[in-house]
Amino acid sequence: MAPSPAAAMPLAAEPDDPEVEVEVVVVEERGVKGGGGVAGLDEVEGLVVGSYCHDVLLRGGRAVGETLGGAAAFVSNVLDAASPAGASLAVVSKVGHDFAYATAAAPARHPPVLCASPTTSFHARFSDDAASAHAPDRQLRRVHACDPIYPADLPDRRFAYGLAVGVAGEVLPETLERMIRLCRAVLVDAQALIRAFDGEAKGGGAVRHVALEATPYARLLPRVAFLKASSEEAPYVGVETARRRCCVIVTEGRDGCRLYWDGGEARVAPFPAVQVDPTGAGDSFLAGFASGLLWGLSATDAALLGNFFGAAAVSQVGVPTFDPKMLQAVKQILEKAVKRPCTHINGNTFTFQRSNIHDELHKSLQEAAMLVCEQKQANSPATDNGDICSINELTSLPS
């Protein structure tokens, strides 16, 4: 079926041509075909800009875990695991000399930049009750903040795509603008734009949100391809306004997610999960979504992969280690679905509507998700301290 007329939306501009635009093609339900005049996967390199952090998890007034955190850690973990063969990744993240995971094995695979200030640190205080799918189940405080990431910190080369995934105000407006100029397509986590921090009082500065329209980032939105927000963040983003500038994705925890673009919207179903720690669910979603675009899926189909990895991330404390057999099964599912990767993300068009493989893809990924749940439940039986929740109890709160 022929695509409907294209609607032009600005994307990343070449340094010497600020008027370059992305063509957003909204098509009717159809199959996904590989190839088609896009660059080969050996030319696809992504750029992730955000923090590695020290995360301290508190429950009932006591520390129950200290882990590597930060959106850059969760995002690169999924992209390294789920991207097609041949795709590569650069990560720009700053840490202090106190960084506890500098010599650790994966998932801190991409070396950070060392600076004089301490590593960004968060304390996440969880309630004793089971997590809710829509309401915050934790109080998040920033205890330390590393130096921000400046435009000059970014590599001086072109990228197929970029992910701006700040958690502590480290992605400055001018840094995001530089990303837009370097990358063919930029995906942004709303938390990088709307988070504010109260004074660094005892116990750290509480995290709160501000309206996106009141920030310096608002003017850049028409040059962003995708903006991801949790259901808690969505009111501050202003979905109805933002969807006229870019595609907005709102994660809704155990209800899946919704995509909003100028002229349409879609709901994407969730996957089962055994929740241990909701930290990083949103980051893992965004990385899974980007991986889906790399495989050549439409935005709505790619959101299935986002939901899948968001659900998988909450089954472990901190940055998860994915079972190799599960990853192999997922890649086999994607190879069967798209025949061969065609990487829409490296082109100048995006399609939003679900394809005719959408339901089959969801069914296949759901079977893989159930295997993960069954394995997790077998290895970690539920306890009475609320550390493990039941299947499908997945929040949309990112780290």
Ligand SMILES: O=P([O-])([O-])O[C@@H]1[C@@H](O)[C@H](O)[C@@H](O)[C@H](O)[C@@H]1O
Given for the second form:
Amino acid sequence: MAPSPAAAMPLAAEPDDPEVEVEVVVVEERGVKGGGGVAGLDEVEGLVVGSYCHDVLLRGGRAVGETLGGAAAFVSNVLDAASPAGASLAVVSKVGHDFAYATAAAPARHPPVLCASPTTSFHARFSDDAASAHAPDRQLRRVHACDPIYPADLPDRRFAYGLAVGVAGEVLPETLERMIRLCRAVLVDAQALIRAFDGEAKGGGAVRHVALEATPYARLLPRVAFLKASSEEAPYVGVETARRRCCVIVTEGRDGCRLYWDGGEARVAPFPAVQVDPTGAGDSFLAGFASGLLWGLSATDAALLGNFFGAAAVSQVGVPTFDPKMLQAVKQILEKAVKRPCTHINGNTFTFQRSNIHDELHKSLQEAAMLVCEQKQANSPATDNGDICSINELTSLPS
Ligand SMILES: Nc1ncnc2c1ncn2[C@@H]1O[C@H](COP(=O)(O)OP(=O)(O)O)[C@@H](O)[C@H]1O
Ligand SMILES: O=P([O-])([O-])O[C@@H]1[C@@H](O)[C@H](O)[C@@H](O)[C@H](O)[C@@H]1O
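May I ask for the structure of the form predicted together with the ligand now, the form predicted on its own having been displayed?
Once more the chain from above appears, this time first in line as the rest of the complex follows.
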């Protein structure tokens, strides 16, 4: 792939931070030496920080499903499936002794820390009348909150990249700061930063948003590489201010996404999906995007992979199971598209612009997306992804 010409942005390291300087050397030594995987990766390790949770899906006042949730579950599911060979993952997540999904694929691969407090749990109430792709289609209520993740909970080693993906306020500002010190590049989901929880007394706290600028996270933005927000969250992020500090990606449901960086922006087209449950779309988007960077794509091209996995997520209830044929097809497409054995996460800069393979990549991934739709049509509604109870009304969740 030809390198994108203009906009490039230094990684989020503080030049006078000795810890970060050491990391730059270590990661470059480990990362670009050839031979590892398709994209030339050799032991590139990522760090995912955020807790698994219990999700209860409600419609018309009654529970229609209970599933494993938490961005860490959706994110590790996609990264494990879509990263190039040679990339590995450490997940720092906390749950209580009541955690119901220890044997589900993501937590079994990346076991959480057990705490005395109960597992974080959310009730997601779906409305029947989501007027547009950007309308809030669910109301979230945090019913239980597990312990926060403290800086001391993070492994004491360096990572090529990190994803801060809290859902219930568990990624503390000091934890994000520690991630920034440990990881060469940090990608953040805005929902980890701007959620507040009303009236925690009975029935848990309704999720609302606060302005990012008013939070202790704001000062860390210049050291963050990418900040992802849904269109509902974007006004609280303040895109015009934030884009001067890091690259901001706004996801727009079935319309795809937009990237905003200092000096440019791009719209990235979506993929077809038969939506049965929108939960986890944003999480899966962010992980698809990160895996695109790992493959060596520019940010705008990597967002295609974000849109692809966002679309795949809405096609299933809970954490999706990917068809191996579909995954193989995606990897073949990327192997063909990415000629250069490097990853932008390992380089000195990110590039943002759409490359000359963008449209071709979209077309090829669209064919792979059709495999997801076919898989969806072939499968019975109940999925084997650790659901407590299977849902018989899948298609009645709003699309
Ligand atoms: N109905 C859909 N059809 C196709 N892609 C979708 C659909 N819904 C979501 N996506 C993909 O998932 C991404 C994240 O979805 P979005 O609804 O914006 O986030 P969130 O789950 O955080 O609210 C979108 O940018 C898009 O790529
Ligand atoms: O749907 P999405 O915005 O990508 O992410 C969701 C979170 O917003 C929600 O709090 C959590 O309970 C879900 O399991 C999922 O992680």
